[in-house]
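For reference, the chain that follows is the form predicted alone, supplied as structure tokens.
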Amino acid sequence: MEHSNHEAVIVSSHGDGGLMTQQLLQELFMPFFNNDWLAQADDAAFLQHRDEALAFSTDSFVVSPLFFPGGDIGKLAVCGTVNDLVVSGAKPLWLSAAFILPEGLSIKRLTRIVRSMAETARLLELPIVTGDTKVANTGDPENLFINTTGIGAVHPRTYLNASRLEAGDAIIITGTIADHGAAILASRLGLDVEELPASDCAPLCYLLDTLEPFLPRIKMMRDPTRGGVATTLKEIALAAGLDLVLEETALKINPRVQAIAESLGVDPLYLASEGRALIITSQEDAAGVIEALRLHPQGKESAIIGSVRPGKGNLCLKTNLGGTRMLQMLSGTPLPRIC
């Protein structure tokens, strides 16, 4: 989208986590803040104080509608940040909470939002050590905006990288896809509840502990949110330089969920997960992860969905009528406010 005199705008494209936000970070972002930290390009920047290794990552929510079934914007904002420290290989230690308030909004729901962020957090023995509000007149008293920043001290045997990915790795997800992005929308639809599909939206802190006998081997963690599934393993399989195949047979889809997405012509691949880890390992280690994760409530259906392959960068789906698909980042679609 232009105005009249062809100067370029943001649209909502450029926050849907695919192409054009893509375009938008190293077009415009990166040549003005690139330094050695920021383009290592991982969920978390990794920094060293003295001898302990830390983790650094940063997140802004603005989901519409602020409370969807599973959870609510402000369980999502402490979710958010401690997953992306999690996929990183880092325990997270302190938390930041910042909220841009509108004009308008009920004093009761944001009691509510809250209350969720502190019991989550409480739950995670995580402590929010600071923060900020700030007020503005949006127009609309429910475009609450909130802000966590986290840090996280990085495992000692953990080293996850594109890089070390190689041809007859394991693509392993810790469960389901498409749960959160399915339950954004069919909220905004306005259905019934007993046909809404509930968001995943789930700290993943379990994996630390869980996959600890397999840490040093595993090769990757990214969990799929903007862009889902899809986008996410586009992105690894460029930085690998290496092609990935995902079995469509092997993808676990919830029937409300495959219902929403049909019934608004969205593909599942690109709708964000929430509580989801996309695992890369060796193929020999591969039955063991998927063993030790599901011991744990959160993983019990995790499975291998993929494999990776020589190549260049490429994303392939094995339809379960066996023909081959191309997959690309998410481009162009109007999904704002996922997340």
Contents of the next structure:
Protein chains: 2
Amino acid sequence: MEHSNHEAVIVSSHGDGGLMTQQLLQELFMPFFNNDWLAQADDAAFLQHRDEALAFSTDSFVVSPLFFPGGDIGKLAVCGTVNDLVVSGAKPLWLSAAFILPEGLSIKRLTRIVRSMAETARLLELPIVTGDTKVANTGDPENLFINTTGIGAVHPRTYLNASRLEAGDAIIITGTIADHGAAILASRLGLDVEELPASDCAPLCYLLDTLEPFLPRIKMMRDPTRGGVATTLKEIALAAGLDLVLEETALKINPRVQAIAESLGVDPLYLASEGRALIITSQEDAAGVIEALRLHPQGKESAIIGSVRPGKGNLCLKTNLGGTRMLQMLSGTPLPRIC
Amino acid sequence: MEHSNHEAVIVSSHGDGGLMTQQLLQELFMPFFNNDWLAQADDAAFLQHRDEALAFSTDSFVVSPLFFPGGDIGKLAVCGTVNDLVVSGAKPLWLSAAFILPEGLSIKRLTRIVRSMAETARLLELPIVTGDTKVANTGDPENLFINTTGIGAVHPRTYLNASRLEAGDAIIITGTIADHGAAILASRLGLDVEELPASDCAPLCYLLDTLEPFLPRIKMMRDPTRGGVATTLKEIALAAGLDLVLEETALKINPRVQAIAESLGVDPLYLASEGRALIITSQEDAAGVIEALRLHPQGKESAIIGSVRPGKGNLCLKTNLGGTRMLQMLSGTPLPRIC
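Let's compare: the form predicted alone is above, so bring in the form predicted in complex with another copy of the chain.
Next comes the full complex, this chain leading.
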């Protein structure tokens, strides 16, 4: 346990969304901050105020580079918090935006980012109602950080909780995996531009609106960002105390994403998406959910990728060759600053 | 106008809370984000949801050094957002906390900061309900950044707005000025420890609770953080379209703060407080407000420091020697990373 040693310091893997991030949260932050909201470890906190259920979610964006195929830190900062609210079953109502501006940042680049952020929010009819700007010498004029924090109204008939999972439930994803992570890694390494895949960075609210008739029976939604599909599903398996089985043949991956992952030696199951949802629902509802998702342009590639089984919190991958591999949370591969 | 030039870059003065910060907001951010909430330019946004009025406020903390006499970035991150809600007439209900951890930050120091933050929140019975941690190489292992965003319930009988100001109103402050700014500057410069003044960093909720009977008639509250008393009052004068007159003889200043300001050649009217409120109320209520404030340990030094006059948005200082000096917003003196 690295941080019980008081000589220890923060390293980049503490920010990869995997095992070391979990350890930092559980061993350093939770002993001090522990309360029922944080113990839920959801993407948003549920706040009961008079007759109203609100969802509240915060995220800081430190993505490097600031501009990447398919998006930029401004678009990502709006989509990221919107998606955390949406997969928590809430309709986003208001957003805050807080900027930490690096000394030396080009005003022209900042203007592009602010425009992108404003356009994304405007398309969603989501007002940015309060903000803050600070300036710091962050070592690099491209080290811009944006925090967005959102408030949403929880859909009254929604109850998303890993405790509702049962053996036989279907695991659905709304599209290809790993596009955002591959786009960021490829941009960062300066790979040949023609070959770069685009990030899937997009708001999920419209796509998931199509699920309205199914909402009361949907058991769990998450967006597989930092740590990717594998880390997100492993967290759900542990929370449910059941095994999740992924079918490798059912996973869809853009060939350019696959090529980049192979050339870099990273597993696409651990690369982030920023415009996909994982949905767990009963076997009976699964076909209807897939049908509804596919009617929306963002959901055309929706597919059942696995199922819930009796067990103790394992995540298993049934490989193309018929074998079974146990998957753990992302560990030891430093993939920070993805979002 | 520096940032209409697209060769221009962010400089530290953009973060001092003064004129350049205002220009950046008005000229770069507002054209994209403009809406009624942001146009109000208050410390918090007021959100009407069904029958409920909520206040929503965000702040990122980049203070350097992380530990200073009277506090640390953790305590400051809780008090700062709490105070923005409180001077907006709201009772803080929930807080989010998002950490950007620098690579190389000592886990021991992080633990002290998290403990301080949790203790401050616990004393206020204010739950930190959701959070985020990211890791970035920020150029220095002490470059830790914390965002807190808070939701409060607006006191139903409160209406704080510069448009309510009238000639004759009294300007009150709840204590000495410039303590926080002087403490930070002195710490940063490594001045002799015995001489360091302590920051006034403190939550204002208990002190301002004593004003409950006066709330409907209080016209304006602000905490004079970045940019100090002068910048905050100049902003109010401009928003009200009236002149504000400060009486130098009425301002209280800790002798050690005075000594540091003099030795550094900075005007204490532009140094931040992090535990004081400026209150503007009718002349008739002023004595009662002062009496109520002085009953509380944090308000013993409360005093009327000036008044509202007919005019066009000027801030005037009547000096000890009987002269009158016009005060502008902080401009050109780089005092960033105060909070």
